[in-house]
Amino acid sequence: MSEATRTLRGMSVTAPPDAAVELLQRVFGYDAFRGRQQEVVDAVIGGGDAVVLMPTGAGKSLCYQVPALVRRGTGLVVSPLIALMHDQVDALRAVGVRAEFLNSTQTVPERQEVERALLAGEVDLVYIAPERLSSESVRGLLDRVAAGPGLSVFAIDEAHCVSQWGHDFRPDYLALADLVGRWPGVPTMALTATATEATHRELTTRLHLEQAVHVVASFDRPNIQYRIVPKDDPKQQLLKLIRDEHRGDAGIVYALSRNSVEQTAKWLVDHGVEAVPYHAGLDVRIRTANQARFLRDDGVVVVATIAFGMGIDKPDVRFVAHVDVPKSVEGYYQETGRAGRDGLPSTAWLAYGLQDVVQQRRFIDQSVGDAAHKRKQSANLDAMLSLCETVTCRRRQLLAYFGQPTAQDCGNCDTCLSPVETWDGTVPAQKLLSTIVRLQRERNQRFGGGQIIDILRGKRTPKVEQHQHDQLSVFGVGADLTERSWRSVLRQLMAQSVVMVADDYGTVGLGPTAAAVLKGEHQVRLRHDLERSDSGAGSRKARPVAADLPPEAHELFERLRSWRAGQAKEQGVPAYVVFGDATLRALAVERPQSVEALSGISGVGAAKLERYGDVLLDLLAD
């Protein structure tokens, strides 16, 4: 760390009020705090605890990094993934912060050196996995640090992992409650990028932070375009999305199963996309190498299960795609939030179909847990399906789910860009329900959706003739609708619980409201699925990062990207550790020609100015 930065170290809680802003400008290169960051920073510098709910990309990390540098001692940060600690530490070291980590990847001498530095007061921030904090030896080490050089803050990142009702529950997070209050005078922070009101209450109670300052920032991510399309051929649809809108961009593709992950990654590679798989079943060396390649190289697409992504700090992910429907809105929001952390235009794309609904309902029925747990899972899925089927602004529905209702449509989701029409689907629903009833009552049979649709459309397949379903009175009564239309009807009826999965084999039965629909007491409104569009009919395509730059800045922006790639490779760090895309854009547009002007660019702090200033000025002057 530079000498100027060190003068702020060791300050008491009575640090001057502008100390945090001064450090933010000089160390991190930002003119001012964003949103509610300063509210959190000021509270923690003053010695208070804080519970911070901020969307991905809103700058949660600065909320604990700045207080850790202003207050006396070392900041202790709980981080859930070992592999990502390295990149977080690299990013801090790049701006002159003395950062370290303690985890199982280190050799004994490496670990001993970090422990020595901690006890000597030579570390500004240390990252530790929650599992490691269960060790009495590590707790003892931290007690000695607290009694000596001191601990400045105790920050628990991804704090929603403490919630047993949440989507990323980690048992080791529960043990962190024992550490809250262990070091008197050390403020505790719990931070997460997503939490419903219920999860917020639970993590607050479990971590004993009822008296903390609670800061809930807006969950709106206006730079992300949310799009959900009918699933026809998801691999082909995904490929078209990448080729048409995100060629050469970094992206994350989520799939439900390990098999689907590997098949999708191979499909993309075979079609010219630089893609790698990631799931818990891969050899740990392959998994680590693939994650490192995604983080450190430009334009890599990672295809993964939900085992990937927590704590991902890569700011230039331009799209997140789901080829299977997520289990909850919280999970969906957390995963899509990994796109566009730098605030530049990005896409959240989901292909959603009938089989997704059947599969997720079946998973819940087969899951281990009591009735209350299954009811919670069902409620989570119902909310996700409601988001998929909505005909109104998707962003409004997302914000309402997180307790932040708004009356304004966003104008940047598929339902805003291409308004969806609805129609009275009561009669088709009655036809479909009548078919299910007749199969059960007259034949004592249950079948999946495909067979029911064949009966409705009057399709004489070998299976229809084998079971003599062509003799049913409902055979052919739905011939006026296409197979695709009937699948849309069935999917929406299942999402509305008019129809439900009846058993482990995926057959369909009557849902709670089926009787009312059959009697005509309940009207069924359905959405008109737009005609097939592989990347979303009528949507405004995401713009490349450099698309809205002035023509004269394009070439310079690409030269700066090329220079950055070389620097990152030479140092063995991700490109964004050198500079983010937003900083390169500002450099290309403003073309600063002096050290003073260069220091005014957002993201250019003192350490980076000293390291890269001369070469940047040469590049900009050429």
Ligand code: ADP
Contents of the next structure:
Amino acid sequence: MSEATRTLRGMSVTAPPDAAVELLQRVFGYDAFRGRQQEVVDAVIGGGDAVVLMPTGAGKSLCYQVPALVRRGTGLVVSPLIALMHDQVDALRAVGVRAEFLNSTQTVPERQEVERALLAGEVDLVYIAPERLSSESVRGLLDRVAAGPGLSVFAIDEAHCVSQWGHDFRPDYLALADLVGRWPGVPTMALTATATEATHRELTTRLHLEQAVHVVASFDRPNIQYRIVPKDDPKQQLLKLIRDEHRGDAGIVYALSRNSVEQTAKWLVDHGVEAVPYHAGLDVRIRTANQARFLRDDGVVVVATIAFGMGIDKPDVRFVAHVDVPKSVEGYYQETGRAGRDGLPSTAWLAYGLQDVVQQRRFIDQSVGDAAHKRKQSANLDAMLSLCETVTCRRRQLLAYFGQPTAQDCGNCDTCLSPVETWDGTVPAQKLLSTIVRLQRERNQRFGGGQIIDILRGKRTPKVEQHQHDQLSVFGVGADLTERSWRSVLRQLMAQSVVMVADDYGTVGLGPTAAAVLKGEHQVRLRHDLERSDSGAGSRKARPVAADLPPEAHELFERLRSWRAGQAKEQGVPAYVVFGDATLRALAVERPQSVEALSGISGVGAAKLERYGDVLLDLLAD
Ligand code: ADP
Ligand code: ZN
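Mind pulling up the form predicted in complex with this ligand next to the form predicted on its own we just looked at?
Starting with the chain above, the whole complex follows.
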């Protein structure tokens, strides 16, 4: 505990802390509210509505849980993912909160028991799936609870799901709008980690929350190290990342296709990594089992399509890796944000290559939808590519994208850690453009990037000979650069829209700025790519959670971790429901030797102290 919090606690003897802080300390075992939690909590306890935009890991749950417990009655929480309700309820019960859920997986008697408890005022918090709330009988039940024991708050989690243009739209969420205001005096809360202003505006109007307190927290996630590397051999690069920096850590690997999910998962398993696949094409039982393994066991890697992740509140995900480029910065930031919710050092790693650009541009061309929709998708992709190719601080670019510009470089992204060198790529760009022009003018042909690079490098492949491309005047004019360098040039020219994917076959054509480059009116700046197969760690690698602990603490940490695994297994709950990594770290470092000292550790509240206190003191005394 820091000197400051010690004094604060000392002072609280004379001036009693407010009910919310008292509850935070007693029930959850935390010293103080973080960031802007208190603002929200105070407003809602005072009876006001709130719209809460905070990044993943900021602690949105406490924003509704604390007011729900301080105010009279039951807190109603809408949560879209049935599969995860169980874990949320388990985590609350572990700290002594009377939590229940209502969803379609329950049997009739189970549901009736929850209804009885609700009407008897025996429930602090109830989690409800959005589709349940469309049912008149459930609405009637809630009306009776409101009129009887009372509703303390009406919290809508993942509130961006009401946005019809967003990436997670759920029709059930639209129906929630007519519940807002149904129970006068019950504060409504909408919470999300989606950061854009458009989503904010849309959910505010749809849920009639214009009068609410709006708290938009900083979207910075300083504990996440952002890294984007050129893709050479993505599986090998990924394995290196895991072996060098995240051995035994839990992580999420995102891939675009089901096929690539399956292959990557298998490859990791073959190389000794505990990995499971997850995508919509898997049998639902296998999918659920894989998700449960990822959530419950320590150190499992899940390889998934973007179908995976919303509502996953596992706090100790140490890395999120993308082996294909995401479609938008919004999606990317939300996916990477699933790393390090517990605030400990974590990695967001992306491998990105020429093929990704070609493929994504083709997806957009082939997608159904009108021109405006395609333009929006193109703009999203351009923003993502520009993040990939930036030579300045990635975090600054990300935060600026979300309307929160910062003045300082972050010091914890790859471009900050190993500054990128740039070079003047105008001449190679002109050579490449001339090749495209000659193929078009002299032969009326278009080709993909591979053939263009072979022509530039003067490589006599069967395809070159078949088309007599060795007769072109540009044949071999780019022999001074390696094939890898040419791919890097082409990729960056594509990201900068100097060249474009011309058709469904992935052939390459001139982009909007090609003419200016050819005439020498526009200089092309390119970045030097890193060494082959480098995982981009630069000079400072992210470290495993316990690596920086002193040796004695390290050993104790591991002992606590295996004790925790046993507990979790016995109770059938995820390990973090027993204690989070941050709490285990604090225990290992501070080695509390009394009940008093133990209760001062962050994450040890009254219920857990009672349940585990003696065992922990024994473990710590050894
Ligand atoms: P979000 O829903 O915003 O992604 P969570 O509510 O899951 O975030 O919280 C992330 C982690 O931070 C959890 O492990 C939670 O227990 C912890 N946490 C939240 N608020 C505090 C706090 N005031 N002090 C210490 N830990 C906190
Ligand atoms: Zn930076």
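For the two forms, the rigid core is made up of the largest set of C-alpha atoms that agree within 1.5 Å on superposition. Positions refer to the first chain, counted from 1. None of these values were measured; they are calculated from a predicted model.
Visitor: Once everything's superposed on the core, is L481 shifted 2 Å or more at the Cα between the two forms?
Guide: Comparing forms between the two forms, the L481 CA shifts below 2 Å.
Visitor: Comparing between the two forms on the rigid core: C-alpha of S135 shifted by 2 Å or more?
Guide: Yes, shifts by 2 Å or more.
Visitor: Given a superposition on the rigid core, I'd like a yes or no on whether L490 shifts its C-alpha by 2 Å or more between the two forms.
Guide: After core superposition, the displacement of the L490 C-alpha between the two forms stays below 2 Å, so no.
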